[in-house]
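Have a look below at one chain only, the form predicted alone, in structure tokens format.
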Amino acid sequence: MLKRYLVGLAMAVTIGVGGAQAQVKIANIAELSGAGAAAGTVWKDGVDLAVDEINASGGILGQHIELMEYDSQTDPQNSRAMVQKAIDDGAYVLLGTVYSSSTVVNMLVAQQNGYPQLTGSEAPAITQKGNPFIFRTAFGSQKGMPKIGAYLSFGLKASKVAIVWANTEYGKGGHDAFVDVTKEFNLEIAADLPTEQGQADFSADVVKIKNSGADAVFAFMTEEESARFLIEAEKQGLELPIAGDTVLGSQKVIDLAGAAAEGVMSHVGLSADAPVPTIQAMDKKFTERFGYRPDHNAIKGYIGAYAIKYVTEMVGEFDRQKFADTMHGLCLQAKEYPGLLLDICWDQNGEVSRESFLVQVTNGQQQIVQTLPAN
């Protein structure tokens, strides 16, 4: 009897019981200010929506979620401090960050402490470092590059491509993965233009592209930089087709760039316009609550919160090591786990596999051109 009491007491301490209603603490570390706020705030809203739904339906294993929020300020070292603070504050599992340059730094703290971390970051390196506690909520950018290369080569019949990319952990990962793909599809790189985080002036980059002889552009930057580039490209009359990965055709970039985003082609892992009933239902709830449509980051945050619920309930207890062990090699179907929105698998490195979409921006919205199989 004494042993049973002590086990129960330890469980109560682990999950942060307070008063009559036990609660499990989940930490969300996101870019709520700084250059990444456009991405981090929508991720936060997606998490908030999912957590409120989970609590309304009884929580996780009968415990309501106490969501603790931390602002990384889009600063890798501050994000590392916030992860440590979340651990010190008694979090069960961590959500975030979105920016890869922060995640590659702060995930080491989570790993050293044995804390599962569900991130929205897409840099290839994140799941290539052998960290058994990191898990994506969207696949890494390297998985989309073969699909973009095929579109440029076979769809656009392009032979020379100009690359404009963010010189950050996220951007470099995407750039390097795309360069590898150009070799596979015999695409010549006519211009290779790194840009800085928070860059405001893209006039010189657009001039270089116009003079490069390229017949298509591959753009790989974060939301605000992508929008600024598109606006400058339109201003200078750049008539080349512009393609990119999830961010370029995201709703946030469409909202920021306006008419300059028209015609952009993008391979996206998650889209509110996907012809998937579970995503359309989430889109409706999100839009009614926050007054704007969710982009891929909002959907990623939503999926992350539900993944914590489902995996914990599969484990049957709040055990971080068992949580991580269960996620490796796990495949879940949306018809049984609707909060995940799409069928999804995690491999032994925490990398994600699921369907994706080729979209074109038309009349200020993403138009799904093709649904692509998981790879």
Contents of the next structure:
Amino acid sequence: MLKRYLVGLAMAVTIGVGGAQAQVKIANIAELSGAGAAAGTVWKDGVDLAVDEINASGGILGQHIELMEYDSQTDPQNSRAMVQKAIDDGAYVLLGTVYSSSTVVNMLVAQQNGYPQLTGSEAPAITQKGNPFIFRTAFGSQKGMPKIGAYLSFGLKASKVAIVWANTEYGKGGHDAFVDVTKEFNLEIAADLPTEQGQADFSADVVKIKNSGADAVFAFMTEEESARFLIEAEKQGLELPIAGDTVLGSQKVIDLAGAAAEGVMSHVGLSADAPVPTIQAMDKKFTERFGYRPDHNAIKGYIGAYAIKYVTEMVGEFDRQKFADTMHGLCLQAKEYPGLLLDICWDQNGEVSRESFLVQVTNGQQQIVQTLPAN
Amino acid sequence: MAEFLQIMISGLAAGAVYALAAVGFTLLWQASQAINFAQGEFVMLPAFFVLIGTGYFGLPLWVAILLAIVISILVLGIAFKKLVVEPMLPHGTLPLVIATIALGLLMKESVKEFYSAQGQPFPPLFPQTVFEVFGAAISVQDVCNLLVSLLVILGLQMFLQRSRTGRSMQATAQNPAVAEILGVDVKKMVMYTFIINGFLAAIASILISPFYLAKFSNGETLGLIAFIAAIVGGFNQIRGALVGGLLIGVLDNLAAAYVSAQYRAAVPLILLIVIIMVRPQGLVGTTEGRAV
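Having seen the form predicted alone, could you now give me the structure of the form predicted in complex with the partner chain?
What follows is the entire complex, opening with the chain shown before.
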């Protein structure tokens, strides 16, 4: 009897061990609370969706992904600690953070440890520091500025522009890149207004813009601040055209600002409304699962997770150095790698090159006005 | 001139809402010697009651607002007094201060947990139109916010000065022992104070959220500003809290427009330091002696 029991137990253990699949740990460090939660939580949902799909289709090199999530609290120092914790916890590759102010700090930890990091941040400085382990999931804000400058100058025939921007790493990068573009297009800067992270009251900023003599506004802030600015602009009857980069015309800003976002023009790297079947399919799956539409941050998170899968499978093993080396100069086509949604290239600095879109907010939706070629 | 006028109106509109929260601070202090460090979260929470009403139960906005005011009175007024203040107060002011800090954290984290960390859109209450005065575009929403806040504070002031209950509340605030000897139901008067604070917090929350968005962390800024406004104006005077709130609202906007947006947050703190050094009882407060 005892012998039969022991045999049964041994068989159960054997089956249990055989049934358990090896797992690869991937860390996602994101702004799950604090001022950047609007961006970080949708990025996280995008990552979650991709990881579940990857696991359902067999994982990476036959190993299921164990996703480890860390909250940066939108605090650069905390994000640095979380990156270190993710490394200590045995992560293979890192995803995040979204806020540039955090990424410029925490990417040094990843670099020192030789950990590839796929970030959603868009500040130009991130890929200009010679870090061989940082890779974007969307292009830096400097790439969109010439397109916005051309739109303001030739599309709107603007000659004076007011700039309202977030006084953060992300905002400074975008501001400086846009100021360079104004020189190129002979746009006079009528007002240059830095705003604070988490700023709630934009009334003084809007008043200054109204009295600046500007004939267009360039807004470059994060989601909630952009929405508050648009609400205040509408409240005070600011009738100037407002243009910006990816965030300004994002679905999150449209949801928060409501009617105040109507007519806003933006250059968007990734949009759920893009006339691209792979993005539309992702939009459908995301909306069904989370009950809201994905914005550019969700799409970035999704692409980031899939990039890890595809690049690792190209390398053929879980080797961080080879992963980083392979990504430099790599171009992948969405036809072969559908999880990347659009054709994408990474240069030697981890900067991304990809098609983009000019978007106008109409009836609470992003309307793609023009598809712009990769630059 | 037009720019200055617009900034003044916007500043007064924001300041009037800060004043509502600051008045709550002073009322609780006068009635129970309690400094409510969760006051910012008290202003943050009612907006979510409204959103739950409109979002989850599909109620019309005004019904949800009325319901939110009632819930705020019950939760932030009566329940707060019964469950937090009454058990803690006999142990002294310090345990109560710590308890309100903990309560603020609990409220903040609970909203984050149950309603996400993201800002939520809050429907506008008044027409989104502007009209011109001396070349300045004045927002109807700003004017309405200012009027509603001032009417509420004026109504409260009249209630406290002209009604029998209001005078009893004042007597309780000045000297509870003597008020009790004179037949005032001190416990009831203190309870009224907490109910009024819950009401004021709800009004402030509903007025400010269409512009600030409803967010779990809103209380951090609003609580600090209300606290500073109460000290600047005078912690023992309702009109002091009103003056403090309006002053900070206007100064904040003037600083952002004419000094630097980067240092606007420092302006109320500088004002606080100057007031404490020059006139510790606040701009319109009175010197108060207490036995220790």
